[in-house]
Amino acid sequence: MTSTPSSPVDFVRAAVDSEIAEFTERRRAQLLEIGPELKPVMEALEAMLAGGKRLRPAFCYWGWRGAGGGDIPEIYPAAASLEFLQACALIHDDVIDNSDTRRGLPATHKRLEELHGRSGWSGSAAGFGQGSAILIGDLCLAWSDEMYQGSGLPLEALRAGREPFDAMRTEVMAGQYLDMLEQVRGSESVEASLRVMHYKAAKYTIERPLHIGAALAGRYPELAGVYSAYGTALGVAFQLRDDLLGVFGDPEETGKPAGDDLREGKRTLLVAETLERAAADDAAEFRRHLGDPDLTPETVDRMRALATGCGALEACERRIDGYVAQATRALESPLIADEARSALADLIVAATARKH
C-alpha cells in the first residue's frame, strides 16, 4: 500500500492523512446537511486534524505489524482513529489551560471566540469559544469510535482491541484530571510530574497505541509485557522532551511562544526538579514567576537560566537517556516480528531528538 520512504513515521503518515481526509469529508456532509452554520465547526476540526506527528497512529501501525500483522489496507483506518481522539485531547487540553494557540495557529476556542466577535452575536465571545471547543472535542471523540469500528478489520479483531482501546481512553482523561490537579495544588513533587506523565502521556501515546495493534493481530497477551516495556519508557522519554521544548524550544519549531508552558504554570519534571535542586532564595524567584501570564521574554531567560545553572535541566536529559536506554534494550525480546524492530528503534529518536 506504500512504498518504504526515510521513517517509519512516514511509511504511515501518507495513508493515515489519506484515511483522515475521506472520513472527515464525508462527516463534513453530513454537518452541512443539518445547517451551513457548522462549516466553521468543520473548519476548525479539520485545521487541528491537519498537522500533528501522527505519532499514534505509527506505533499502532507498527505494533501491529511487530505481532505478525500485514500491511493491509484496513489497518490504516483503526490506528488513524487515534488522531481523532488525540484531536479531542488537544482541544480540551487548550481550553484547560486557556492557550492561545496550537501548532503556530490559534487554539480551536480562539477560533470560535474570533468567528463570535466578527459577527456581532451577543453575549460572551470567550463562553462561545470554550463552549463551541469542548462540543468539537467530544465531536472528535465520537468520530474515533466511530472510524475504528468503522475500519473493515474482523469484528473478532475489532473486539480484542476494545480493551486497550477503552483502557486507553480512561487513562488519558484521568492523567489529565491529575495534570489539572497537581497544578492546584501547587505540586513541587517528582514522583506527583512522573505519575501524570505516566497517564497523561506515555501509556496514551505509545503503550496503548502499540497495545491496540498487537491486540488486532492476536497477540495481546503474548506481547503486552514487552510493549508496555518499551512504551511506558519511551512515552516517558517523549513527554519529557516535550516539557523542555515547551520552556527551551524555538517558537519557529514548536508553534507556541517562548516559555509559555512557565505562563501556564505547568507542574512539569522540570520544575519539579528546579525546585528541588536549586537554592532557597532561587527556588523562591522561580516559584514567584511560575504561573504569571505576563512573563516578560527577559524573565523567561532568566527561568531557564535558574533551570540549566541548579543542574534541573541537566537531571532532565540524563532521565531521557535512561528511558531511551530501558526502550532499547525492550526491543531486544524476540516476541517482536523482525519486519518491525527497526521501525521502533527509528522511532525511539523520532519521539526524543526532536525540535517540535
The other form holds:
There are 2 protein chains.
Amino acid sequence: MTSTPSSPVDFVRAAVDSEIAEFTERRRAQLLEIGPELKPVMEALEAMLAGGKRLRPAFCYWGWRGAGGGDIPEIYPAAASLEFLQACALIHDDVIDNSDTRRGLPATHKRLEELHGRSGWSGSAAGFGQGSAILIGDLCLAWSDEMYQGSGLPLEALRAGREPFDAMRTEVMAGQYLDMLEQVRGSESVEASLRVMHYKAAKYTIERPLHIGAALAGRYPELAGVYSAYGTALGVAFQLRDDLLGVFGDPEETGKPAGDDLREGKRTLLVAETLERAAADDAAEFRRHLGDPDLTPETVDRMRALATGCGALEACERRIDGYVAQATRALESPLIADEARSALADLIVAATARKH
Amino acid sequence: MTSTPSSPVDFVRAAVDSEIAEFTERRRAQLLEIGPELKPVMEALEAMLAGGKRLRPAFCYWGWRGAGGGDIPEIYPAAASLEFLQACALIHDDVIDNSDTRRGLPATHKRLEELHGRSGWSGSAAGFGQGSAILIGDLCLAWSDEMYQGSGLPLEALRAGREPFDAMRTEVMAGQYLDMLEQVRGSESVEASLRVMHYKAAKYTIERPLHIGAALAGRYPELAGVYSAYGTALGVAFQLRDDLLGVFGDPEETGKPAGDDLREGKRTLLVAETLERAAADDAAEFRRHLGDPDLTPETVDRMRALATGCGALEACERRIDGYVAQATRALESPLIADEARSALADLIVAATARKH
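Compare with the form predicted on its own: the form predicted together with another copy of the chain:
Next comes the full complex, this chain leading.
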C-alpha cells in the first residue's frame, strides 16, 4: 500500500524508520564484536527491515492515540518493535514455503545460500541458507521484545501491553501452523480459509497492534471491544485485498510475478469461492492447475477468467465491502479519541483500496 | 548429568518443573481454543520440555542466591523461562543439523513429519516437519520472555535482568551461526572451536544465567566479573566434557548412538586437537572418516584410538582440569553469599564429572 504524504502511515513512518535504524545499529556493533563473520547476518536482516509498509506500527500508534495517548517519543520504539516480529514471521515463512523472493528481492535464506555458493564452502548451500535464516528470524523475534521492553515507556504501561503483545505472538505462530496444515490437507473450504485469515492476518496485522496501543495507554479493558470490531473486520478485508492482488495484481506493484499465488497453490478465499461456485468441469480444471509451479501466463489468464466468470471475484469484493462497512461503523464509538478517528478511517481506505 | 538428591540442581528441579507445567497448561488451553488441530504442536513442545537437566535455571537460581536473593517463589518462573529458550535452541538446532533424535527420542521435526505421514496429507512430510518445528521453536522463544516477564518479580528487577537476558539470546544465536559457519568452512583450528564454545555454550549455559540471577537481585554490576570468571571457565569445561561424552560416552547415558558426534562431523576441540597432534597419516585417516554418516562401530573405535594415542584426549582432560581450577578459584570471592558458594562448588563437579 502506498500512501499520500499526509496518510496516517506516513505520519509514523519516519520516526519508526529511525527507531529501527538506531536499534539495528546497536545490534550490529554487538554482533560484529562477537565475530566479524556475522556481517552477512546483519546485512540480510537490515535488507528485510528496510522494506515493509510499517502497517503494524501505524496501527499500534493510532491505537495508542485513539486511547488518549500523546505523541511522545517513547511510543515509536514500542510500535516499531512489531516490525521485528514481522521480519521473523516473513523470514521463517519464506523458509517454510520455500519461497525464493520477498518483495522482489532474494529471500533471506536465498541470500545466505548465495553467500555459501560464492564462498566455496563445503556442504549443502541450501541447508546453510535455511539454517542461517532460521537463526536470523530467531534474532528478529528476540529483538522484537527487547525493543518493546526498552522503549522507555513506564514499566507499568509495558506490563499492561504484554497481554495483547504476548497473545499476538502465539496467535500468529498458531495461524501459520494452521495455514500450513490447511495446505497439506488440501482444504478447500471457505471456513478454513477464514479461520487462517483471522489468526494469521486479521488479529496479527490490525487488531492486536491496536490492542497493544490501547493497553500501553492504560485503556485496554474499555477499548478492546471496539478495536476488535474494527480490527478483525479490517484485517480480513486487508488480507482479502492482498489475496486478490496476488492473483490479479500488477507485478510491478506486488513485487511478485503475475499469478504467483496460483503457482504456489495458496489456498485463499478466492480459491475456495472459485472451487465452490464454478461448474464441476471448471472447478476441476482450476484445481488441476492450482499449485503448478510451471503455470504459463496463458493458464494464469485462464484461471483468472474462471475465478471471475463464476462470480468468485465478485463475492470476494462484496465481502471486502461488507468488512469495510463493519470497520467503518466500529469507528463511530465515542470511546475513540477524536484525533485518531479520522486516521483510523483513512487506514481503512489505505488497507483495502483496489488500486495501489 | 545426574544428581544426588541433595544436589543444587535437584534443589530447584521440582519447583522449576512445576512452573513449566503450569505455564504450559495455560498455553495449551490458549492454543486449543485457536484450533483443536494444534494439539500435536503442544504435545511436541511438552515432550521437549519434559526432558532436560534444568541446568540453566539452576545457575540462574544460584546466581540469584549468591547475590543475596532469598528463596522466594517468584525466582522460579524467572529461572524456568530459560528452559523455553533452550527448547527453542534445541528444536531449531535439530532442524539445522538435520538430526533425527534428541535425548534418544524423535526430534521435534521428526515427530511432525511422522504425523504428516500417518495422516496421509499431501506434499512433503519432511517439509511439513521442518516447517512445524520452526514454528514450535518460535513459540518457545516467545514464551520464554513471556514467562520471564510474568514471573511476578518487581518490574524494576526484571528490567535490570533484561540486559544479560537479552545479551544471552543474541549470543547464543550468533554462536549457533558461527558453529554452522565453522562446519561449512571445514575449520580445524583450536581457536575457532574455542570461540564457538564460548558463545554457544559457556556464556549461554552458565555465565549468562548467573548474570541474570545477579541482575534480578540488583547486584549485576558488582557480581558480573566474578560470575564471568566462574561461568566462562566452567562453561567451557562443561562443553568439553559433553564433547568427550559425544565420542567416548556410553550410549545408554548420552541417549545418542556411540560415536554419533563423529558421524555428524562435529568440529569439537577434541577433533581440532587430534588433527593438530596426530601424525600426518593418522590425521588424514581421521579426517577422512569424520562426518561419514555410515561409520561402523569398528571405525569409531579406531578414531577413538587415534584421538587417545596422539594425546588429544589427554589434552582435553587437562584443559577441563585447568578450567575447573579457574572456576573453583573464582568462588573464593567474598562477594558471593555463603549459602550459594557450596552449591556453586557442587555444580562444578556435577557439570564436569567424567562418569555420570
